[in-house]
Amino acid sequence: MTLAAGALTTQTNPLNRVLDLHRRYYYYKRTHLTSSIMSQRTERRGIHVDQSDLLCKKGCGYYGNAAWQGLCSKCWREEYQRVRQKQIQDDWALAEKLQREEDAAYASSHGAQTQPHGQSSAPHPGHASLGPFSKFEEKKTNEKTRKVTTVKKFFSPSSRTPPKKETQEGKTPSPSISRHSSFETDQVSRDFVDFLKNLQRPGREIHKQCRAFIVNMSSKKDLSAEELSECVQDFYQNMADRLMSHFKGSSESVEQVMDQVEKYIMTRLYKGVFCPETSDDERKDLATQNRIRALHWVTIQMLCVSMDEEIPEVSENVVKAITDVIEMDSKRVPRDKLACITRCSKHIFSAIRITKNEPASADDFLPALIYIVLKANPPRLQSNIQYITRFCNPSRLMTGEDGYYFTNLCCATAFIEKLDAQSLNLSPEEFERYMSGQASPRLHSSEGDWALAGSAPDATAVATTNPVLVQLNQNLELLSGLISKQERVTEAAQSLQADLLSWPQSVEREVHGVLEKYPLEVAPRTVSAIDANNVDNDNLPPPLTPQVFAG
C-alpha cells in the first residue's frame, strides 16, 4: 500500500478501501480549508471601502465626512443646530431649577431665623412681616441679578472655550511671511474687484456685503471654531440665495461668483480661522504626525497597493502625488486646497493604470492614497482637513470629484489613526515589535527568504529581496561611476595645466636652437650720394641724345 499526493492505492481488502476513503476525505477537507483560509486572509488584507459608506448616513445622496460623523454638510448643520438648541434649552432649564431651589432654600432658612424673634417681641402683625419681606425681596433681586450674570457668562463663548495663552513672540510672524501674505491679499482683492466690475450694480452690493462681513468677523476672535464655521456658512447660504434670485436660477453663474467670494473672504480671514486658538487642531496635527512617523515601516505590499514603483512612469506619478498633498498646506483658499487633493488623486489613478494596464477602480485607489499619505506625512494634515470642512463652499464637498477625493482623504486619515495588526495581517506581537523599532518587516522577510533558501545572507540576497536596498545599490553604483569620471576629468585637467606651464619653456628652447643653428647676419648698410659714381650705371643703356629737326 503506497501513498502519493493524497491518493491511496489499495489492495482488494475492504478495510484498506475504507481507510482509503477516509484519507481521501481528510485530504479534500484539508485542501479546501486551506484555500478558504487563504482567500479570507487575502480579503482581509485588502483595504476595501464600500462606495455607499462614503455617502451621507441620512441618505440624502451627498458625500459624508468623518468630521461630521458621516453626514454631509447640510445634514450636519441641521443636526448641529438641533443638538445645540436642545443643549441650550436644557442648560436654561437646569439654571432655572437651580435658581428655584436656591430661592426656596433661602426663604426657608430666613423664615426660620425670623420666627422666634417675632414671637418674643410681639410687634404689630403688619410691621412684623413688612421688614423681613422687604429684606427678602432685596436679597432675592440681588440673587437673581447675580444668577443671570452667571448664566450669561456660562453661555458666553469665552467661558466655554477659553483662548490659549501664548507669548507675543511666538505669534509674531516673520517680516518675509507678512510681506508675502500682504501681497497675496492685495492681489486677491484686486482680482475680486475686477471680477465684480462685470456685474455692475450687483457687484458693488456683493463687495459691500463681503467687506462688512470681514469687519464683523474680525471682532469675533473669541468664538469657537464651530461658531466661526457657522457664521461663514450662513454668509455663504445667504449670498447664494440672493445670487440665485438675481441670476434667475443659473447655478453655473452662482457657482462662479461664490468661488470668487470664497477666495476673497477666506484669504482675508485665513490667519484668524486656520487652526484657531479655541480648537485642538494643533494637538491633532502633532498626534497624526507622530502616528505616521511610527508607521514608517509599513510597506506597499502590506497595504496591497497595485503600484509598481520600479516602473519610471509610476515612480514619477508617486512623486507628483506626494508633492501635491504636501503643497496643500501652502494654499490659503479651501478650493485651492481641494485642487491639490484632486491632482494628487489623479496622479495615483495614473500610477495604478500604468501598473495594471487597465483603468483603476475605487478599491485600488484608497490603499494607494493611504500609502501616499504615509510616505508624504503632510504638514498640519488635520488642520487642513478641518479648515476645508469648516469653511469650504458646501456644494463642493457634497458632490463632484473634489468632494469624492476629499472624502477618501478623510477615510485614509481615519484608517491611519486606527491602523492595527489585523489591518496589516500581522500578529499583535509582530505589530508591537515593528512599532517599537525592535524589528523591521523588510529584514524579517529577507531572513525568512534566506532560511527557506538555506544559505547565509549576503549583499546580493539583501538587494534582491528589498526594493529599497535595490534602489540604494543602484544609487551607490551611479555615485561610484560619477566619482571615477570625476577622477579622470581631474587627472586630465592637471595634465593640461602642466602642459600649459611647460609649453612656453619648450617654445623658447626651440627658438634658441633654431637661432644657434642658423644665426642671422645683418650686413651694415651704407647710404651713397645721389651724384656719386655707381658701378651699376654702366650697364644702363646710353642716354638719349637730343636731335634737331629743320622746320
Second form
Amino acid sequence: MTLAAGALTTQTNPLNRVLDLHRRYYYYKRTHLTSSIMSQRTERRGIHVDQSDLLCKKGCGYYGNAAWQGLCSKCWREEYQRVRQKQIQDDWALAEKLQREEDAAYASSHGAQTQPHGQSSAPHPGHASLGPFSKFEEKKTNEKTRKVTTVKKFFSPSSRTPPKKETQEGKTPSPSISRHSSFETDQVSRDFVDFLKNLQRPGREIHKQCRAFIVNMSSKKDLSAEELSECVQDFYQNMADRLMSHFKGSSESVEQVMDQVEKYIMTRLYKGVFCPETSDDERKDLATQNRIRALHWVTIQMLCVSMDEEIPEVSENVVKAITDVIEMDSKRVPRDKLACITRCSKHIFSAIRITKNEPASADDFLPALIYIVLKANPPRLQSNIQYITRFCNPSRLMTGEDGYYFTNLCCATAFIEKLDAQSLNLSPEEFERYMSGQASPRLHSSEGDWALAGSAPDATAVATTNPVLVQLNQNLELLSGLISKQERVTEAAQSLQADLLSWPQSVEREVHGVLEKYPLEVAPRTVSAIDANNVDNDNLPPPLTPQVFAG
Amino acid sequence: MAAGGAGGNSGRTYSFKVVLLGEGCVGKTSLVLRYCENKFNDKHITTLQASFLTKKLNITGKRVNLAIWDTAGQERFHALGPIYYRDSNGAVLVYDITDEDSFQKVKNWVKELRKMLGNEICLCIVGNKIDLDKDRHVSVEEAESYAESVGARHYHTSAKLNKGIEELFLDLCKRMMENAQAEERLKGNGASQSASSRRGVQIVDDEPQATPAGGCCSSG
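Switch from the form predicted on its own to the form predicted in complex with its partner chain and give that structure.
Time for the whole complex; same chain goes first.
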C-alpha cells in the first residue's frame, strides 16, 4: 500500500492535476462505464493509471486520494487516528517499561521486598478494539516482563541477607530522577546493574549507596562547584574505604568497582555539575578560547617542537592528537575524558618518536602538547579541566599515567595563558605586532628570526619555511601537472572524435570508388519452370546408377 | 588503593610519585631510562616515551610502585613547576657536573620545593655525568655541603656507565617509606587515613604551606 501511494505521490504536477480532474468527474458519476473512458483518455496522454489505483485502498468502493495515502477521506480519518493512538500507547508502554525497570532496581535495594511489577496484568484501555495491534502489544509486554523478571531474579530475596534498613529510604522519590534521563544514562545504569550482579550482596549495597547519593546530590543544586566536588570526593573516599575493607586490600578490585561507580554517578550528575552556573568556568572558557585564537600565528618553530610535520606519518599523528583532545568535551565521565587526553598524548609521542627516533622526554612532550592545544583550541577547555579535577577519582589523578598527561595538559593551558614574548624567544615588539595582527611571522620567515638557541633540534630549526606553505606549493605543482595532462587527454579525445567523424565519410568515399569502378550490373533474371524442357540438363552429371558386383 | 603514598599496613602496596627536575641537557631522560630499561643511548629502546615511567620494587618485603614524572626543564616552563610536583613524595634534582649553571638551577628548585611542599618531600640532588670527571665544574665538596644544608641527599651518577643510579632510587624509596610510616604513626593507629590522603587532590587553590622563617633549610 505504501508503495502504491509512494508511486502516486511521486507523479509530476500536471499528472496530478489531470488525475484530480478525473477524480472529481468520476466521483460525481461513479459508474464502471466511465472508468473505461478514463483509461482511454489517460492512455492518450501517455499515463497509465489503473482503476484500482484510484479507489480507496481500504476497498470501501469510494475513491481515494494521494494526499491521504490512497485512502478516501473517511478511511483516512480512521486510519490516522489509529496510528496516532498506537503511537501514544507505544510511548506510554515504553515509559512504563522504563519505570518498572527502575522500580525493580530500586526496590531490590530495599532488600527486595518487592511485588509491584504489575506486569501485563493491566491491559491498556481500548486495546481490544484494535485488532491487529493488540498482538503486537502482547509481544511487547512479553518482552517487557522477561526483562523485568531477569532484573528481579538477580535481585530476588533468595540471597541470605535479610532486608536491613529499608525504613528511612522507603519514600524517596527516586524514580523521578531517571524519569527524564536520556538514553545514554539508561544504558549506563543498565551496565552498572550488570556489573554489580557479579558482586552479589555488596553489589546491592553499592547500588543503594549510589542511588541515595544521587538523590542527595539532586537536592544540592545551589551549592558552589567546590562544595559539590567536596561531596563527590567524600563519597568516593567513603566508598573506597568500605570497598577496601571488603576486598581485604586488593586494590585492583577496588579500582575496578570505583571506576564503575564513578561512571555511574558522574553520568547522572554531569548536567548539573559540569560548568555549573555558580562558577566562572564559562567565562574562563571564553577567555582561553579567545586567547588561543589570538595566538594563531605561533609556529611550531617558536615552540621548539621536535615534530617534523613534513613527514606524512607525523602529520597524521598530529591530526589524530588534535581530534582526540577535541573529543574530550564530548565525554561525560571524568575517566573517559582522561582517556582522550591519554590517547592524544600517545599520538604526540608517536610523532616525536618518528621525528627524533628516540623516546620522547618531557622536554619534547610539553612543547608538542602546547602546540597541539593551540592548533586544536579544544572546546570548553577550562571547564573540562575543572570538571576532571573536581570529580575524578583521586587515585587516578594523583599517580597514574593518565594523571601525568592530565597534569601536562594543565601545564600547557597555564603556559598558553601566561605566554609572552620571552617564552617564544621573540622581542616584545615583535610579539606585539603579531598579537595585533599587524604582521605575520609566516610571511618573512626566511629572515630566520627564530633560529632558536638551546635545545632546539637542528632538523626543525633548518626547516624555516612553513610546512603548510610547502605542502601548498607541492599541491599547486601537482595540480598544474594534472591540468596539462588533462589538456593532452582532451586534445587526444578531440582528434579521436574528428577521426571518428571523418571515418564514415572516407569509408563512404571508398565504397563509392569501388562501386564506380565495378558497377553492379544486374543481369536480367530468367525465371524458368523447374520442369521446363530447356533446363540445361546437359551440364548435370549423369545420374548415379547402382552397380552390381559379383560375389 | 594507590592513594598518594600514604599506604599503611605492611601488607599494602606503597605508591610513590617522584618528580624529575633538571635543566635541558643534564641527562634526566638518560638517567631514568637507564634505571627503568637499563639502556643508554640505545637505538633499541622500546618505550615510546621517557616522560612517565613506572617501576615496581620490593623493599624488605614491601611492595612499592614508583611513578617517575619527568618535567620539562626549559627555562620558559619553569613557572609550571608547581603543577608538576604537587602531591609528589620525592624529587630527583639532576645537574650536570660539567655545567655550573645547571647546579644553580637545582638550587632554585630546592628553594621552591621547600617553600611549596615543606619538609614532607624527600629531595635527592644528583650530579650526573661523573664519567666526564675531567671536565668537572661543580666541586664535590660544594655540592655535598649544599645538599646537607637543605636536608637533601647527594648522589653521584653516570647514566652512561650505569653508576649510582640503582642506589639513588633504592635509597629514595626507603626514605619515602619512612616518611609514609611516620605520617601514619602521626595520624594515630586506628584512625582511618581518609580525609588527609584525599585533601591532596584539591588542586590549584592550596596556598603554599608557610614554613617558619629559617626552618626550611635546617632540618635533616
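Positions refer to the first chain, counted from 1. Predicted model only: the values in this text are computed from it and were never measured. Here, rigid core means the biggest group of C-alpha atoms that superpose within 1.5 Å across both forms.
In the core-superposed comparison between these two forms, the C-alpha atom of Gly272 has shifted by less than 2 angstroms.
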